[in-house]
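So this first bit is one chain, no partners, the form predicted on its own, shown in structure tokens.
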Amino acid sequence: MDWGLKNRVARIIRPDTGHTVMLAVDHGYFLGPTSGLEVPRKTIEPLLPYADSLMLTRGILRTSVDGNTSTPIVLRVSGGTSILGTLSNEGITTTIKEAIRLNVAGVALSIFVGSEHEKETLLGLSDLINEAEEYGIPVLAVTAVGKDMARDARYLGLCCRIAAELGAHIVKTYYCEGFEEVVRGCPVPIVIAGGKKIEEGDALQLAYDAIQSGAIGVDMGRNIFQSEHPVAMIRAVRAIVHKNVSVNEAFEIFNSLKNEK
């Protein structure tokens, strides 16, 4: 790994812990102004010193996020569909010339594996890793599944070994039973999703269980910004990842925060 693309995975994965927490507020890309997210600056400003990293599109990222932030910034760079067509279907919509002018710290896309367009976004995948690295870019490649896919260790162990194997740095996917096995069978740092919003006691217990299992870190948005407390469930997910509190412990945090100004 050179030097530039070792920096980079450093500023997403924090070195001393080797864990991240990533804020995802992409969702907008496919799904509109997503509850929670209507107005991305008024969601993002407050949760942006206790992210390790934010995931999100340029678009939301030239109009709701100051230059001036230090938190570096994994670009969602697939897209082209909407909740409304064919999501499998996606393309690249981002150069790599833009994310460096917007001094990201990484780039990520979503494959589509077992999908109509499954061979159509393993092989955006690769043309993306190959050239990132040649800019020294770090990739992160999203696992994302369709409403008929099952989110089972064997199916979810087959999309991070493959987009592992294309050569992706970073994978992002589905806690399950048996994430152990997810884990050991694949090669480079694993990060799970939040997914839709739930209970916070139920998420922190998700975040718990993805760390023990063998992930670096979560990469949550709707768990976080649709909680009414974003804040203090950011900083109890943190004191799961990066202090390895139990879940009990990070309840107490969340609930000792939650209604500080």
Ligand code: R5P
The other form holds:
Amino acid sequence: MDWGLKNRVARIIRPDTGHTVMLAVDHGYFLGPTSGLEVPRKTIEPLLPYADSLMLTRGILRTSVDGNTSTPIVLRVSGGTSILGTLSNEGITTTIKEAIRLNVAGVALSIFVGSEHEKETLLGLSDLINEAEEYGIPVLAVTAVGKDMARDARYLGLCCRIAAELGAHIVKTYYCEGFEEVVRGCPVPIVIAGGKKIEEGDALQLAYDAIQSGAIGVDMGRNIFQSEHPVAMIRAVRAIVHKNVSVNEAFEIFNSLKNEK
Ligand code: R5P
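Let me have the form predicted in complex with the named molecule next, following on from the form predicted on its own.
Next comes the full complex, this chain leading.
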């Protein structure tokens, strides 16, 4: 692997554990001011020391994150649709030149397998990889799930494999029953999204199950920043991802940290 590419991947996936806790705060790019992210800086600042990388758009990076941060950035470069329109009709919103100017560790784009715009988003991924690889920038492919798609191992396995075949360096998907099969069929590292906010204990169980099934980490948003105790939550998730603690131990960590100032 090209040195620059390898080095950037190592900024996203910690070489000492082979795992990563990415903090996803890119939701506003199609959802607007999502609950918990109304004032992005306020949400991001306390969590930044505990995130191995931050996934967000250039607009929120520029306005809501200090330029002197050492936290690696995975820049979302796809969008152009909203929750009111056809979500799968995304295009590229941000150039590679801009990504380089922002000194990012990687770029991210969503693919919509099985949707009306499947082909455009898959070719969009290929184009992005062709361009990003010229500069040694890794691409994270997000397997977006439309309302009608089943979140099962067959469908997610298909999406992850296609993303890897097209050259994605990391794939982000959803956890599902039989997740080992999804991992087995995907030759590049997989991180999982957290999905809608659930009870903290359940979200920790989800992270644990994903890691046990072979995911190399999480790219979690709402289950961290919509928690009443986001710092305690991200620290508990870290313990699962990097220290291989049990769900009970992680929940104890969450409970013992939640009232810390
Ligand atoms: C969706 O495409 C976005 O990338 C979200 O950031 C992603 O789904 C992760 O966030 P959450 O853990 O809230 O699902």
